Amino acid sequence: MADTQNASAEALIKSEDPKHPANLICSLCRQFYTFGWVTGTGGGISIRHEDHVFLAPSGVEKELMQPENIFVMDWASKEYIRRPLALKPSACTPLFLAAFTQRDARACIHTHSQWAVLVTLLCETGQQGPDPGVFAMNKIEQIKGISRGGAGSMEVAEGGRKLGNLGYFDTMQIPIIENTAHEEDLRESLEEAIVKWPETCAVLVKRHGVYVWGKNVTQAKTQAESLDYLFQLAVEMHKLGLKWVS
């Protein structure tokens, strides 16, 4: 019986399809490593697929990750049905689950991007707005790549505009929460931010990084890329004395 269960668990991460969650997590982590998002062993991604949640392990270098390193959780019970020997699940797991539960997201990305960290520090100074607990920006074209809520409509209107996304004249607002000594302790404040800011697709963590989610892997990835572009642009604008919200 145990051998049958083990074989079934192993089958969950075996596939020739590059878009299978176990393969996709590894390839995306390698890509994120080249962006500087997951330097060292920090950051990562989780994918909710059908009845399972696929999670990267803790302490494994992201550019060297292999499918056999991946944890698999049963979505309904939240119990692990595949646990790689000698590895621990990501400390980000409670945060990923919060995005899946609160927003019905299917993918959540966590980065330690330097631009995300710098934006939280600039907000902390109060030089770009009166509220240090939110990063706000408008009238920048890339904002149109951000969906309302992070798991909204992907329907395309005439002219190519995505319904459910922010517009050029909308003010994008990303809440910022305080960091904690242990990542799993961020869950409560992250969930509070998700509830308080129903249109956000991400939560920044002060002096730490950002969590970004989407209705699928593609949306989560493109929004993480768009946000990182906007974070970097915000830092450069600040150097030039330009305001993020006009």
Ligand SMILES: CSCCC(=O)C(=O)COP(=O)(O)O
Given for the second form:
Amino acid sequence: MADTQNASAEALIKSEDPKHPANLICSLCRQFYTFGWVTGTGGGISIRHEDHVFLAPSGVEKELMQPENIFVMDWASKEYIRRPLALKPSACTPLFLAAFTQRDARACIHTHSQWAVLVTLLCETGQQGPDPGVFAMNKIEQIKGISRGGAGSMEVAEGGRKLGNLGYFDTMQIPIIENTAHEEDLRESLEEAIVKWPETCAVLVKRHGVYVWGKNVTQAKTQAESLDYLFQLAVEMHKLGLKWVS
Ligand SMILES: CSCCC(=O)C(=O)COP(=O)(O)O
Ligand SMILES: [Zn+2]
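Switching forms now, from the form predicted on its own to the form predicted together with the named molecule, please provide the structure.
Expanding to the full complex; the earlier chain stays at the top.
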């Protein structure tokens, strides 16, 4: 579809329901802006709902978006069925699709939070652990806000692996991938990280930010909030000479 003149395409983003994905993407981005997550057009959120994927445009002030600006993709064919004129879909689209496809996630948030960026820089120094490719933390209550297995809702996965949320004495491990010149070029390494770290619900991108997903919008949002809290705490602990993992 070349434009948005089609009435059925328009109906996909018109709703009085504040929980409709087109409305929710706009209201959440306004909230994320106040957290410093989508500053200067960076970051965003995508929602997979029924047969559709709802996506923001690229390079726009995410806190000012309106439902009319939202792209809608057909999940089965991956073709756009609503394309706002003169806009391009978010460059994060291949990354959001990776979380939807590989983890059956229904929402994926990308933040440019400074806490996420700082954690990747601190991991790079090797002072908190031997592996600069992972952010690890334990014995902090907020870790319980993070699920095992990303979007999975079952308590036990195939092979007997435990799911549900992490416990206080579990060690949370979030993989870190290298940044690339263009957002869409992160896709391959993000997909590899998702395979290599079956328990993760997030991937940090060095000197860039973080991708966090969930089985629904609420889980993606609360996990992104818990992680941002833990990233900030980690930075403050590091300043005090404290270790993240004991
Ligand atoms: C200053 S933002 C640089 C691009 C980026 O990292 C990002 O997350 C935004 O991508 P979008 O295409 O959604 O604007
Ligand atoms: Zn980004």
